[in-house]
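Presented as structure tokens, the chain that follows is alone, the form predicted alone.
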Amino acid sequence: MKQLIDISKELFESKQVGYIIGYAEDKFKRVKPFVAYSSLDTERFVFNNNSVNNLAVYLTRLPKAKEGKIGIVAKGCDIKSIIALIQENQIKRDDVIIIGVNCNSVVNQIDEQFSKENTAIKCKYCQVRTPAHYDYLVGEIKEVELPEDKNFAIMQKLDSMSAEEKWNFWEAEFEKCVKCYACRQVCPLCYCEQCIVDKSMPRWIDSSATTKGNFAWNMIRAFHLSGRCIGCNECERACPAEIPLSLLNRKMGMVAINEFNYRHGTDINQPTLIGNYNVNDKEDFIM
């Protein structure tokens, strides 16, 4: 993508950035995260339907640039993560240059050809194919066929279940968890220096892959993301046990919208849901 490379080169040559987080192809032609530290490195930048990773996760994991700002190539859904990190005071807007890209959806399986059948479910309900916030914008929007939202049908089925049936469903799913914590590592909003599951004095959650420990870990993480998850679905994509984590996070997001009219990661000036009190908030959920 020449436009992306040209903008990136200009940012380096004008000394506006210390490095830029983007995408590049490896020797097997797989698109992976790539950090450019010079104008020459930007020649490797690509963006296409295989640019799946949410690069915002690196904003709290990589060191600050020694000179200039941090540049980042981001899809609309990824930019929601960046806005969320700014809202939660993890990064400063003035420290980041956002190169937004118009996104024509991404693949579900990275080793397969892009098609309607191989399109990520999250793209079905995406409302930010053209990013809402950026410093530079590249690419063009094209008409694409989107997949059926099968996850929503599953969610409706879950909503119709009794409390016992829901418990049994999630207990069976969480039983598959191997406690690899890939969901935590890939999430841009899991940025705690010490995760609650790693605390041993006192130990809040059983660190081994037991029924009790698995259930506690997955439910606590879901509650920690309540009203915060931006729906990039990286956690579910990274899960080796294929636990439908997006169902939990998406449901929590729907509750935030329905009960508080709040969409995380959409307004850079809006306070967070958890960190803000409004006298007009509903209170009928309080027992």
The other form holds:
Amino acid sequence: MKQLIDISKELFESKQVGYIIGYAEDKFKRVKPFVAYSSLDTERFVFNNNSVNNLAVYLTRLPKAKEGKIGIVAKGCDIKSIIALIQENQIKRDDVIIIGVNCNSVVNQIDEQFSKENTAIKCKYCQVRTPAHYDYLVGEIKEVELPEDKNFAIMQKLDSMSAEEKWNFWEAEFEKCVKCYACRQVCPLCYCEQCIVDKSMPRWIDSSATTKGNFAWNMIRAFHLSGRCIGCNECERACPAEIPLSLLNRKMGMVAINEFNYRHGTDINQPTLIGNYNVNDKEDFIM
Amino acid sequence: MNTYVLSKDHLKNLALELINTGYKVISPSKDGRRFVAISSADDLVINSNLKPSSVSMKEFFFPKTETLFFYKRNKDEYDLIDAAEVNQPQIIFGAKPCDTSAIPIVSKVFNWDYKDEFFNKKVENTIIVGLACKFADENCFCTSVGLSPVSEKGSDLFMIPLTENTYACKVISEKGKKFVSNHSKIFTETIDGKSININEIKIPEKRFESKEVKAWLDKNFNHKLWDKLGENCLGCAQCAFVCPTCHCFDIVDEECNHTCGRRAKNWDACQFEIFTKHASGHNPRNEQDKRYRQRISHKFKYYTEKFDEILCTGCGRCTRGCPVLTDIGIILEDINQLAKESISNN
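Moving from the form predicted alone to the form predicted together with the partner chain:
Below is the entire complex, every chain and molecule, led by the chain shown above.
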């Protein structure tokens, strides 16, 4: 922690940053996002297994710093979304200072003690416990026991289903959707100034939480994130209806890897999958 | 009114009888995370120690989407067709005081200048069986909004655990009394209501004085506190949609096909940017801090002024589910602290 606070203080004292987005504890010792505006504020910074939030979402939500750059404390998975935002021209690399953190995985249920069973599924297949890209790196890697990747088995099962069975599975899941759009609001890559569901002249998607409206919303979001979602799973964590959104996003991500050998958010100089035309791209899936 | 003794077997038999006679029987789900309509009496969950469900039971009175009427194009005119009337009786078991009390609170707004027949009909058709609550975590604050783990507000019948397998069931309303007399085979054994020991139920300490909070809100429409709150909030509607008392809705027309459609009443929330966006593009609540101020002010100031009720039951759902853990309880404590400081400064 001292390392994190020392670096943050140095960034303020050398006037390199206007603010730093990090994590702090509240009076009940719960870890939540916290924006430090001064060297003094940084003393509240913490990082531990409860630092679940992907703070990259704030990079496009908060106003630009009046002076200096924006500092951000980020795990390896979250840094992928920062790189994705740079690849998609939403922020410039020079505008942010990334304080990468070696991560020993995070909790699944925030109100329960961290344990092997209570570890976020995404940590199971994490390849960036030590971030791949950063300006500063803090923390130490420890050996951690990881839970079974239950979702992978579900994905394989879904793959083997008929179209009708898949429809029934997702109909039952989407039925629970209340259209609170928490999935969209926590997503660092859902940064559209006006979301298609909010467009009312004309209305493209039913705003009602009916089967039709819920399918339209959840499928549109999955399509918009295809080849873009970096798998932070914040949408699934935020969903009050407990819809397993990561199954959809991870599946689309695997298609991008398997069909186009593309992983979003790994290289700031790489053109994006959807935003780039390559004559060698496969087209056998078209007809 | 009488108080009866019910065993778990009595309750199961009652649930079975109700399912068989066409009632929609609603209970917390097995994992306690939501309220569900059950089709087997074995799925009935009565447990005072449960954490409040992550989503409240309001959808059984105020569904997330509800058809008001259908329309059909008939040459150059439109025919209006009433939505099917829902007359199914329903009964809710295992509802905590922070769930049941929400019904009379929001009934006031649904019966203010216009009587919302959709809401009223469902309330009329529902028997609410409250259950004393033995759960309390750092997110709960029912005692700060004038309620308690044994509040009977909003219940037709109210149950208090006596032993592991038995409950005292108090009759609270006339509707409850009628229900009991219709099921007299189950409701047989009575006890003296005054003899029930509720000392075992821990009453959480008050965390803030709602009157002082309101007095501060009256004078601090502009305050730096709001800037800080808006900063973390991501502007989703999780808080409003899991809340038992949030009741804002949007009215939309949706096409079924090019000749017909439906008009629907859908949940809406003040935390959405488009909630107050005018057709001109102007938005009086254009920033998240203004929207968060609205959430607090509506619950603890405007509603209190208009309806003499606090629009919050202290259930803590909004905090538990918030993706960034914005804690309304801590915020109200902070406001109360500011209120105390401003009193002592004057």
